[in-house]
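Take a look at this single chain, the form predicted on its own, given in structure tokens.
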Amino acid sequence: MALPKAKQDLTEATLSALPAPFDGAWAKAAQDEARVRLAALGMPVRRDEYWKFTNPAAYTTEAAEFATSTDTLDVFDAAKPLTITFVDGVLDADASDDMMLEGVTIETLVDAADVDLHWAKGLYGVLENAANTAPAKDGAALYRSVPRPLAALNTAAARDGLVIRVSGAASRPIRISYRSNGGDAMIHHVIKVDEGASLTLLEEGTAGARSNVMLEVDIADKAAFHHLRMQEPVADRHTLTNTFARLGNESTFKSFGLTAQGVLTRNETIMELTGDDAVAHVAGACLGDGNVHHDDTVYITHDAVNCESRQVFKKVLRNGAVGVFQGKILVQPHAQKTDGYQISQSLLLDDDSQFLAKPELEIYADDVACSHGSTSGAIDEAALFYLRSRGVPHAEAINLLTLSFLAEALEEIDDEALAEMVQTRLEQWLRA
């Protein structure tokens, strides 16, 4: 079927202003394949399903003037990671540490690309091409995709990123630390988890004024993959983050976002449990303070017997700060035993904060556990009022009643002392 013009001139105009792709055979490949997906998609725009709530231009038009960071956040030091630097999306090799790890073989997506034969071939926009074609099963079209255009563009254009084969338990986290000098940075970073490996990785900072950074996962049985993420307060950054990833029998996929400000983001989560005894959990919790929009989408597909999935978002929004909450469950028909949890929540501090959230259960097998809840409320005025009585200051009052809203999302996040890194720096947010 035919694009609307508008949506097939934008089209037309980022594939025309694409970089040219990268000369190894295999990667060529994929990033004209993927050229060939988004000409199909097209770009997105307001009218979409998924982009009602957010507006996609700042992430498919010229951008303005945005603001630049350059400083290098320090959550996890504490954790002694392997840390890699990548400045507007480029690897900075100097501000980074030797890629090498016991466990672990790290190359960039630059050197892969140039390797005849190399593993990452069979994974590299792999698990987006699968999330964006999708076929209907067994000629049902309730088995649809939903598109990810953008997706499709990070890998048509992607010029770096990192290539992660782990093969055994990593000895120490790897930290991904981004900076910007207000450039734009469209970075892909491909990991294939081996069968009972596993891996933390970290990502902070900002990688770029305007940013679409993927991860591409693929979790073998017995594996388990932890990530987390913070996206640190600069005001004028646009971020937009694509993670996909495919989970095998008994393995285990664990991410948790923190952000504060950002004038645009949306992180998205495309999760496919395909082997049985699978476990998936996704939290994040935001803090919005004004000219502020964040997006949560996430979307989990149920394929295989006896799986867990949890879903747990919070934001806390204020002085016009707008939240968005995207979630689905698919549990396909053979997906018995399924255990699936959603919730988001949503604290608004003024009148003036917008919480949007879509919540969606689609069921198709009869023996399963799935639930989902979405909430918007103010502040406690009679916790606030006890801790007022008791000689906490006003703002001091706040935060607490703020960080206890925050709990539930903090506590999916499995190493403690990483959820006290990330605690300790939501406090100094707050704070600020």
Second form
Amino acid sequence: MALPKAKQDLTEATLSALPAPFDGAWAKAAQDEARVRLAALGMPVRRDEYWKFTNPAAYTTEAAEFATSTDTLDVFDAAKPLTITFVDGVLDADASDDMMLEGVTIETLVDAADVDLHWAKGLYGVLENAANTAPAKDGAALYRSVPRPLAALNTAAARDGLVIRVSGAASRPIRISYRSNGGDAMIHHVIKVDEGASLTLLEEGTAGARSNVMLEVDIADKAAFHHLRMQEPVADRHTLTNTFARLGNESTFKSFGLTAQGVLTRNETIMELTGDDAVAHVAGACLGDGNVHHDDTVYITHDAVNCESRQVFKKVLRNGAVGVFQGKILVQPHAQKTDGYQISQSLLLDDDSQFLAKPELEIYADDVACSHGSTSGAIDEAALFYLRSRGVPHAEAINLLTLSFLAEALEEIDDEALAEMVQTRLEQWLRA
Amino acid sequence: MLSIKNLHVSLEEEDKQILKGVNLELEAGKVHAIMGPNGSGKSTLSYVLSGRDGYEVTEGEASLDGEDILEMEPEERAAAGLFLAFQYPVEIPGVGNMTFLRTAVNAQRKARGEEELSAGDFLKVVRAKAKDLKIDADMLKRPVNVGFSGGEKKRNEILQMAMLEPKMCILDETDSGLDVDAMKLVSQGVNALRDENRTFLVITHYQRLLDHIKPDVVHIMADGKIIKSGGPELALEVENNGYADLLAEMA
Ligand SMILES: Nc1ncnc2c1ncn2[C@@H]1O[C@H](COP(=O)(O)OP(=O)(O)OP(=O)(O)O)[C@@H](O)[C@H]1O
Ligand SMILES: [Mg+2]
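Would you mind generating the form predicted in complex with its partner chain now that we have the form predicted on its own?
Complete assembly follows, chain above in first position.
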């Protein structure tokens, strides 16, 4: 099917500006295939349903100038993580720890791309491809996959990333720190968590003035993947993340992201629960004040029996900030006993800010429990007065109520020590 | 201490006058009680004094130790030493009771130019005062008033008062919802705070509370005005005869 003219032009311009693919055989093939995919999908434009609330132009045309990130990347220091640093989209070995961790092998994408028959071949671009093109199971084309061309673009154009294989219980978390001096960054990580293994991944910092960071995570039976992401208050960043995950039997995926400020942020999470009894939680908290547009887009497909998925998103918005939530739970016909929960809420601190939500349930199985809710509210005046009547100044009372509003999202972080670190930084950002 | 002169208050939202010329002089070290029929304006008076939105003062004044409080923000009134124990304490999900108390205590200390209490010192004081009121550790940890029983909420109000040590304490029906034992605890809490530099304004419907917290002066409020003031015997009269005679006297 031919693409509309504007989309076609944009797509051709994008394709012709792509860097040369990796040299290594499997990686070159994967990147070449992604180009073909991107050509067929077309770059996103405002008219696309999937981009109804968020204008993709900043991701698809020239990025704005950018003030260098100044925030220190130390939120998770106390967790003593193994830290790997990317500056302007490429690995900075000097600023990184040795990639040695018991139970884990870590390589760069650049290195892995040169190895023939690397295991990463079976994962790089594979979940993205599945989400972009695969038909529904059971022969029946029950749903059309949503085109995610910016993820295909990432697969086609990424210059670096990490290739992580977890074979046991990682003895400490891996932290990926991002720094930017401005410009574009296109980073693609693939992570394979083997049966019974577990890893906690922490991400901090700003990858680029305009960044597209992708995670493809394959979680085998009884394996667990925990993920925390801190998006710092750098006003001029245009941040896009694409997280793809596939879950095996009795596996766990839990992700929490905290976002402060940023002119444009879109965090997409696309998960497929393919094994029975799997658990997938994704949560986020956002502080937006002023020229901020923050978008959480989640698509969870239940493709197995007795799985649980949970989405908890909270945004605090003021001075014209815009929050977007698009969350979908798709339950395939055989995915009986599905337990799906989704809540998205905004706290609007003034009349200038807005929250746009599109919660969706699409259920083809008959024995499921799915619920979703979305609300937009103002500050509770009775609570505000109560706090002030005890001597808490107005601004601090608003902060306390803001923290209380966000608490439900932060409660999604399982590890208490990590949750404490996130909470501390949240309070700093809030009171800055 | 607190001086209220000819206070007239209307609702902001609708054209309705609620207080119609209240006069009260509350001296330092005294306990004043206000009684009066439902809807006569007792809570409204307490809210206006503590600075809640939604009311318009159309006439009159209120000052705390000579300082006009009606122009102050609620937090400034609190820092100046005014405290209201709410008739209906507010639930604040997600804010821990302890965090709330420490934030409030330190905010007031800061506003008065005093050092903030260290976490350790604070904890020590709070534990001791909570124990006196039979507030257990669990209630201190839980979100402010969330899931508290009616009586627990009232005890929590008194704990806040004990921590903040205000000089002007207004108690709006703190006795409602309290069982007999809790009433004693709360009264002990209040009496422990009584001293020559602190003033209480106790709003209540029942003599029972005044058996424990002995008032110096009792006022009767009706239809937005103080219609009669007298000694403790006035409360007994209300207890025995209701308001009919008093209202008739006025008519
Ligand atoms: N926000 C409001 N909107 C409408 N009416 C109000 C409002 N606030 C107070 N009123 C009215 O003002 C009057 C006084 O109310 P208030 O709560 O002060 O009475 P009260 O003396 O405390 O009564 P009670 O003994 O029942 O607690 C009542 O008629 C009440 O309905
Ligand atoms: Mg009342």
